[in-house]
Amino acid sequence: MRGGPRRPPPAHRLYFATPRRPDAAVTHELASIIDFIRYGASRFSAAGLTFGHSHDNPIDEATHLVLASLHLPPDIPPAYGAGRLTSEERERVLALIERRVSERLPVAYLVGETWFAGLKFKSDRRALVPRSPIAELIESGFTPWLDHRHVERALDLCTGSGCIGIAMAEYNPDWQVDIVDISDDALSLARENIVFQHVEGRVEAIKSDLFSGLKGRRYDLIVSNPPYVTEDEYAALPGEYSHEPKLGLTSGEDGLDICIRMLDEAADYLTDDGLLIVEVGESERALVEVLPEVPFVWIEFKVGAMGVFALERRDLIEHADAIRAEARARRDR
């Protein structure tokens, strides 16, 4: 998932000797909230560290970890910033800080929490920390993509934490949406973000190897952030990105293995005036070259392109010929 992207820009990562943990001499000056954010932004930045998972910058990062770890909201007033630490939170912030620096943990798994959508979700190593620009899509409802668009089931596809298809929900409390994983780790996360976030009513997960598991059920949107790191790509990640499961990054050669799966079977699954709206990171060039003649519409976001195509249930029959065909060549390697 992007935004962070999964793959970071190389400007997110800074090339300094880590250094030494410092003494209690030093950290015993820090007092206020503001004084570890500060602190932790600069151990961050001295350490070298790449920023891709939720944040893209030390700041933000280090704030996420201190305002967690004290269990704040991200929106805390500035005015609470001068707060003073209290010796045990002194003691778990600058732990925490220091995990981050030396064993290069993503701070959502650090602290157990993240957000995506503007909503809190669980983080840890079942699933990819949430980070995909479909959130801006989900908060501005899918505009202009859903105008006159009737939804009433949606689905999430390679769900992980389950994060897409429950911010769908939240945002659209008429829609009845199904989040879908082959991963058990992934979805036992994903089913305690559904109670987390109190929709059990309208979310279902299940687990299924892509549309395997989903006979007989249409919908009138598909929404997926899969796997789309190929193997060389994975191998040359930073570390940060070792300590999430494979599974959910890695997709073949070129990155597009499942996304050529889903092409070939989402038809059959999307009623008559479905929209598919996939994320393939910057594996979107690789997919033009091997479809150059599918008509993928490349979604434009706040800060540009970031890989993400829509395309009509209509298109995909229209060229569903030279989609199986792609994906007969792949299942034949």
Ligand SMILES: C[S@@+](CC[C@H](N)C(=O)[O-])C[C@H]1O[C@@H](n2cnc3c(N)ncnc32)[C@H](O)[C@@H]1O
Contents of the next structure:
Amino acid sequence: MRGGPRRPPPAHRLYFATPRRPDAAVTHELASIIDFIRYGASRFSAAGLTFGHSHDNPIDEATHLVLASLHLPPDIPPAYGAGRLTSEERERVLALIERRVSERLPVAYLVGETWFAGLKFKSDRRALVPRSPIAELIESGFTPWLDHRHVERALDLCTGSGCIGIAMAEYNPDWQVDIVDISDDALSLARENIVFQHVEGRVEAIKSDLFSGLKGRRYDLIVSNPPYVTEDEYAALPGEYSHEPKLGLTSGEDGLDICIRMLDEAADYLTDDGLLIVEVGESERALVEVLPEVPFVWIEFKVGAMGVFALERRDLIEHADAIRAEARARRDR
Ligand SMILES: C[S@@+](CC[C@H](N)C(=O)[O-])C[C@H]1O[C@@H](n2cnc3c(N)ncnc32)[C@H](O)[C@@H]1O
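Cool, the form predicted on its own is there; where's the form predicted together with the ligand?
Up next: the whole complex, starting with the chain shown before.
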């Protein structure tokens, strides 16, 4: 998953002892931006950290940490890598590197920002670190999935930091976008991101338990990266994930409770020709098992399958009985 981990890391990664903090005599040799990125990457590798929140390797992670904490953009020309840090900057960067190792805090939380669909977002413990593969769909204009559809109103359900809905609004200046979450914390961060990205007026943040607060609204496109980690997977997650709100990760024993509720209710909130796109990550297999007759279209990304499906409103209606039966069975459990 991107919304959560796609696969638990190998067990040996979970039991690395945290290496002792090197003494000042060693870190004193570090001078340039490149020195600190290289040092951070080595510390992260040696500590057996888990990557997967914003990056999948220690060098990108260290680059993010060092550049963001120096208030530099990620596309800084290579020549600046030789630039030397002031003593105050050295202390600040070293302290963050040590916290990444000792507390297993995701780098986005340490520096308070991350990137999604090429846009910068504020990020902290109020919501999951943005990492959904849906970014790729937004950047490509949902081609070919939107097909001939004309979108006026779109919904980002389970918005967390607001990244998906706000990015949809940024890429499509003529769309009106609602972003919804049940968590006050997530919504407060999402509202800050609306202002940060200057999309006030075109993006509305709404507190709602799925569709319950959206009565009477209809959308041409509903996109969601809901919680979908199973309880067993959650129990095995590396420390990095413990800093994220559990409400954003788990969704019942098989990870599908929220998704099934969404499938049961979505048709009432889609326009006649509307499209639903949902990420379920590794829970794809379980979803196909519980609803084998539903014609989910599994989207291929540049890196392959990521457990994201598209479904038309007409398919939701055609298979409403099976979906309702599954939703009811879960409610009665
Ligand atoms: C996997 S996170 C996704 C956040 C964001 N969409 C992203 O891609 O980074 C799921 C979000 O769903 C929210 N959520 C959980 N249950 C919900 C519910 N019943 N109704 C609305 N939002 C819910 C959580 O608070 C969390 O912010």
